[in-house]
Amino acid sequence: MKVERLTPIEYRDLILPQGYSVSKESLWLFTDEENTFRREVRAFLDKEIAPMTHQFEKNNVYPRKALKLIAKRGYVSYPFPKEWGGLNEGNGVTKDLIVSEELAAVSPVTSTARVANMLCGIPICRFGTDYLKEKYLRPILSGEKIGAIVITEPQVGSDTARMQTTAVRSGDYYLLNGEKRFITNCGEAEVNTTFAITDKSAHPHKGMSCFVVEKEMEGFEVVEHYELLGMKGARNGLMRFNNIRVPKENLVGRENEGFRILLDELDIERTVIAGEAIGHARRAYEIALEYSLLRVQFHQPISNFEAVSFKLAEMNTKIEAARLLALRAARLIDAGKPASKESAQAKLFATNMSVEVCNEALQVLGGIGYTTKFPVEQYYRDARMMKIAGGTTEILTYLIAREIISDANKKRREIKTSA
């Protein structure tokens, strides 16, 4: 049957309810309660967050209002226990994975800021005193305060153990000095979970500590906000600590156990970043799919051509596969099981997939995809960051290889011993 369309397709012409491309088979992997939760999240985001996202991208507006609404709704609280304002009922990371995917599909920059906010609270929750939880964690979960996780430095990226920021004990305080960069929520966060070296004489694995640093402490300086390729509206920048007097009560965990605290949050971070990457890819795919049904060339929808339909098939398959990997990692973490390899695999695959899918979605749209008439170009730019944040693809590949080789050697030794 011939289909004619004489006017150019506009973004408003697309019928795009959130997540309409998610298959029933994929949802079957989640519980009924989790699927109900997903629908509730979608409805809330469509009503409350989607209308304000245009200003984030076009006017470089930090999404503080959106973050407060999300926190008040409880969408920062699922990895945390109820006694401190959390909502974890045994599947907290899985629910956070759902929130990450759904929010990233609506507003990537809000999702990135939300994840940084949530990750700020993980070390405080798992290792902090009741005093720290009451003073800092509870306000983060309620939306009263914004948080940041402060690790990376100008000379230290993936090799976090070699950080140069120091904290020296002086009476009832630690004197904090150094620089941190590529910090999400830089300058916006009132609460900064910060890692520094407290024993230069020890190996960095045994000489690092974790502190809660307030933006209002004297000596806290935001040096620069970076202009980013994507994530317009984000606040990512360089901060400097000039002899900040951090109260000893703001030490998270014990002195010199900071490296263990740092590693502890990485599995959750990588899993929820995988969820964000899925959200970016899913939305770009949904736009490309709907566009292909309406765009007519040679008297028929371009979805009829294998050059397009095969792209759509591969895009859909990659998204579903990424969701499976991320869900496996989330389930393991919720069960209290080790998930270092699984979370790394989820992030590695999902972030690579997201860039590939967004690229192919742009190709399906052709020339109009390269313009700002459709948001696919934005998702493409936003997705690219995720291959760097939370562990680069190269580092994750190395970690996965190390894990599988270690496991293989262990099994070989067991077989040799039992023979």
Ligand SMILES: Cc1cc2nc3c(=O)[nH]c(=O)nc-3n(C[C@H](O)[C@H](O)[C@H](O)COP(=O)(O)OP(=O)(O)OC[C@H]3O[C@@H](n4cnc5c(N)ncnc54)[C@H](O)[C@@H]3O)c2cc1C
Contents of the next structure:
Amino acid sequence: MKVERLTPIEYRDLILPQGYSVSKESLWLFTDEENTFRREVRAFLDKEIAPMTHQFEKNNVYPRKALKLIAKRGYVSYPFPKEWGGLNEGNGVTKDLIVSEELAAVSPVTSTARVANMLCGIPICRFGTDYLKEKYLRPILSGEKIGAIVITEPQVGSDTARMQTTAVRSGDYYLLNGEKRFITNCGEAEVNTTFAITDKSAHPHKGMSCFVVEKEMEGFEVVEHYELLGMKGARNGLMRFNNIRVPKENLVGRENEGFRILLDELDIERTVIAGEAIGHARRAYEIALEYSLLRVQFHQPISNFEAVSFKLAEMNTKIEAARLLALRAARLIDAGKPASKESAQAKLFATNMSVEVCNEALQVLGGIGYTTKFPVEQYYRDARMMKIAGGTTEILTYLIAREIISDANKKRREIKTSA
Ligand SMILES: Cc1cc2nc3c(=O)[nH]c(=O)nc-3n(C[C@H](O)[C@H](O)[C@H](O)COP(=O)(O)OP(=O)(O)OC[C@H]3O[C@@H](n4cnc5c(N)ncnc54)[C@H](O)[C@@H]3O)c2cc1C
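Can I have the other form now, the form predicted in complex with the named molecule, not the form predicted on its own?
Okay, now the whole complex, with that chain kicking things off.
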């Protein structure tokens, strides 16, 4: 009897480079310049970041070194104008989407820390004074400092408008009190773009403000670091503000304008999280695809069995579909057009898809997929986060439903009036 292979397939037996599965048709929708950019990003990540990723996962090392290298290379800077150290040439969010996909495929934890860092800069850039941009934005973009976006609280998650952290004006300062939890880069970020209530008597949408809070300010306390299901190496925790004296110059935008500033940031956040989800799914899929070519059962590669190859076909189709939705949202934002529904759709679809694809990829590997010998189990755990952070699946579905129903009602009214 013929024996095909005596040794089990190892992760190192996989030889195709990451990203080989991105179809030419999918790339066709990006410009030549964006495709060249994607190749450069991938080459850089493979050379500089991939070799250090094992320490993040195995030894819970925070990816500070990787974040610095990435920022130095300019990969935090694309959504920002040149004036403040950015590199935006009109397609900044599209380029950030490319970075998100590529980095998440190589190192999910570095990617999630990079996105939080980048999001910390968005309110400062779009609403902050030149003083704030010089002091905080420029060092974030250059990699000198790390940032966090600080919204969620122990009592308030999805219902952000009802947050309880307060900032009370006292002379040249605001006195900041409250707790924030689940904050990515917690305790590592020197710059914390933080939302708090400045007018308790107003409607929640009209009484919130945004501040830059430094880790070094007196009264800034990290209470606890959470141990997460995935994203090993991440620093995510609970922070407390004990009467922090935040200088009035650190107010971002106008007082009580915070809810608008928060909403403004969400479209970019949801689009780039969609990009990360695509990266996770793509990597897990690529491992499963190649494994299926090597793994022989019943005298043939398992990719010959429809039960396996049809899974791969579905996975590939879903990844491509998610990329189209994310690209549409990015292009809209880059064009300065409203994209709240489109970015919510991109994140909703991509994050659901990613968990499904990572799950199916694990199934294609069989028992070995459930071990740590292949990183598919890691991508499966890491992908799960994306259905929660940046707006849960349920909240996004609700937002999309609200928009389509409101649009339909508006159209009905228009048709009736013109009839
Ligand atoms: C790994 C990780 C990283 C994060 N990073 C950050 C960060 O950097 N900064 C930050 O500020 N926050 C961060 N978050 C917080 C994240 O944004 C919140 O966890 C999320 O918004 C949900 O809030 P919650 O956990 O309090 O859940 P809740 O709001 O309590 O929701 C619990 C459940 O109820 C559902 N639900 C709530 N309201 C409704 C509704 N109206 N209709 C239907 N269903 C509803 C939710 O979908 C969810 O399933 C992070 C979270 C995680 C897990």
